[in-house]
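Consider the single chain below, provided in structure tokens and representing the form predicted alone.
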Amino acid sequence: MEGPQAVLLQGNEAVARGALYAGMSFFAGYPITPSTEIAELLSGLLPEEGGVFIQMEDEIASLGACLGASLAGAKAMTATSGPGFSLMQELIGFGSGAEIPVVIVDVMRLGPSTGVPTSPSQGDVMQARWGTHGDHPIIALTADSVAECFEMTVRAFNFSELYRVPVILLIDEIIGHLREKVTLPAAGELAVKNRAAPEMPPEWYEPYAGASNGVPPMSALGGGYRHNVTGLLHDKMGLPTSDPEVIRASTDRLFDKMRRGFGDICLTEEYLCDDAETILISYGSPARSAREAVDALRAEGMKAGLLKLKTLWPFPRAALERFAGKAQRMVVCEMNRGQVYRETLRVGRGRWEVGKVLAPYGELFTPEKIARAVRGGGK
């Protein structure tokens, strides 16, 4: 891709144009509906421009497959659907502890179990965050447009290369398979990042050793640097441990790794927030809706706002809090039973009414939905 391009995408295509674009070279997959435009526009793309493609034989070896791949210094994704995504949590924890880049795009359908696939729903945020076991810190980004779409997987390889993280993209499936017209952005409009690569002489290298921003450099697997991979919890040099100090050494940096990033990784933006007493949180396909509920609210006099979240894990606390003693009330409109509903409770603490829209069973966010529920009280 050498310059802008305007073309008509889908968001799922988005998805793999920007991985192409991040970089990418490996993918591996199992095709599931509403995710399988992603597989299978990657299925030519890829090998055309010289990377591997790779068909398996469900969620769970395709993760595998992508950390392997990782381990040996490709940038690798896979894309998958609600079942699917829950297969493939036991490695999204081995990725978390063993600090493997790799990306994760799940494009939610309804659920839980095989649910509905082909109607739309934002219930696996909070699996994003607690699905595997054990305490341990994740990025999940999401979009609200096609645009998005190819933004947001550039940042998710960004992020994962950086901070040495699995980052999970969750789109809910309107937003997957929406059609827009985009601009691409030329080669190098957008920044494009690569893991730090260890400079020191092999003897030196200690592959869990914090430098001086918490990441660890990487070597690839072969490329002359011992580098012991385990999913047990390690020392330095990789070595399992059950010596509760170096475990905690070790847990620490993880989380401060990416605590020293929030102000990189917490992406939200603003629209009408600055006077708002009413703010409507939202994301994904419902945040477009709620753009236009706030302007319908505009024209009835009612100072509403949007605060729309382009991060959800890490949870973008600092840009809720921005309002507290200024905005009277919260109101979060999303797809499911209220998970990030929960969140803004748990982060306002009182400081705030809180108040929620949700569209739970597969049905579609209208702007009027949300602004009837707002003049009603949004509860």
Given for the second form:
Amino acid sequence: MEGPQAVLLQGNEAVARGALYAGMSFFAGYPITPSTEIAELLSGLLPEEGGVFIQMEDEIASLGACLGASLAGAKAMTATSGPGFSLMQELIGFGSGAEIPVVIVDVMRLGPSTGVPTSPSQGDVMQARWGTHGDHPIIALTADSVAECFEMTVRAFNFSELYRVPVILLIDEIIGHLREKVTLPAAGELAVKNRAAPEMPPEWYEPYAGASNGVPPMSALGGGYRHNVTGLLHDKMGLPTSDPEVIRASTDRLFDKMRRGFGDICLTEEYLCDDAETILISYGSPARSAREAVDALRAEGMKAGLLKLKTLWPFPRAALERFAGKAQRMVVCEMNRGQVYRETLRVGRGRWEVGKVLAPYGELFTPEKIARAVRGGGK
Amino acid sequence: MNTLPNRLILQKYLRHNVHFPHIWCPGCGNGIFLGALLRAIERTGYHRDQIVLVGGIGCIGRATSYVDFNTVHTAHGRALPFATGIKAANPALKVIAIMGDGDAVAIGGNHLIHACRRNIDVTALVVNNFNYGMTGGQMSPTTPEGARTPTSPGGSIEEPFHIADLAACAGASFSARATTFHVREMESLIFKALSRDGFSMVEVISSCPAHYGANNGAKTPVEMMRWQKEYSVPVDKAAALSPEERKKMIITGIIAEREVPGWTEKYRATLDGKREK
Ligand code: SF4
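Given the form predicted alone above, I would also like to look at the protein as it appears in the form predicted in complex with its partner chain.
Zooming out: every chain and molecule, the one shown earlier first.
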């Protein structure tokens, strides 16, 4: 293949291709609508590249196998939807605590429970943040186009490798199944990052002592740096402890390493926001309708803009705070009953009015619906 | 063939300088099992860097953090999914999963039968003490019918699983049963399991004097060992027993052994097939 080529691709397919671009060599999964195309495509492509595709007995096993493969040095991914994502929560906590890079794709469908298998939703935003028990760091990204599915999958791997944290890619069913013409990046066009490996002699290695950026270098199992990995809270050698002082040092570091990365991790895009008095906040497929709504409102003379969230967790607070004292109103457009809406209220602390346009019934957002709500003050 | 005397084998592999004392009760079978495992590993000749010990949650799950290999102490019931990912990602590693009975056949039961069926090249060692020791001795899927535990105060009314037989039915390429009383036999069965491809399992009948014994009339570790001795019968002699008699006995030795390629070998073959095309 010479040079970049335009191809017609589905969002789910772009995720699979983005993962390969990022250097993924291991995929474990369990079939579930509407994410199954990712597994189907990788079952053919991964072996061709010498990687491993394995279908496990359930979603718990899928994430367990991915975490094991990552400990063995592979870049690993699994893909699922709400019901499977619920099952994965247990081991998302393990990955966060034991600092194991892994990418989990959740192509969201309407819930709760089995819900509506092929109706779109963005109902898993809070679950991505708080689904597993205990305080823990997490990164969650999203995408609103096929091209962005590719880009954000590469970023998901980069973040998980750089920060040693599970990264969740939340895609709604519309984007997962959408087909668009895209030009895939050529090799080398997007940065691809790899976890830092220890350089000290093995007897000096402290597997859970943070480097200057708070992230410990990671040695693959079998690489000569024998150590213990555990879901128990542990000291810098990876050995279990219940000493509050040791726990303070090791768990504070988990949050510090993320805090230092906020500027790098929290990705947003602004559209006509500079002079905007009303800012729509949206992500995933609703962001596309919101953008059209902004055009319609501007044509009517309203100073409207769009702040599109590409990162959901850590919540991109700084991107909203830029508008404190400038925009009077934020209107959140999302396919749930107000999960980012509440976060916008929390961050705003009364500094702006917060409205919402919601589509929690598995229906699509039309730009007209958004424009109408914004004109009417936004509920 | 051991290259070191037993005492030095323990010294060689225990993280005695960083992670002791251990949490196990006096008279527990876990230490006997761990000693046998370390001797069997020494006999295989694997370098410790090549060995990955993956454990679940429970008293025996803690074994992983006591020994100086690559060790992964996972979540309850999930040792085998982790072990599967590790082995599939790097087939050069020797992957050993250590689980208890609740770990392996209750919460992890689905993973166990699928690891057997898949024939993934992992050696699973299930230390069966018939109860959940770490949480105080509650009934487990291997608690014998009639046995009393804090959650079966009137005696269990359920049929127990026989783990090594379950593994054999589910497709494991090697499945055996040993006891902590027959420690030489246990060591040699673990060595056999470690020396082959595909999914291999040794179920180790162990004693939990703190709970199972205390609740069921075996007040001392010695009484529990005596029970293991008196109720064990080798697999060839067991054939003559009636089904009712078999139910009461611990049938030791190799339960199933088949020469079938393991998952990693078959996967490698499909990769080579794709390259040739
Ligand atoms: S509770 Fe039972 S199994 Fe656990 S360490 Fe004590 S004796 Fe051993």
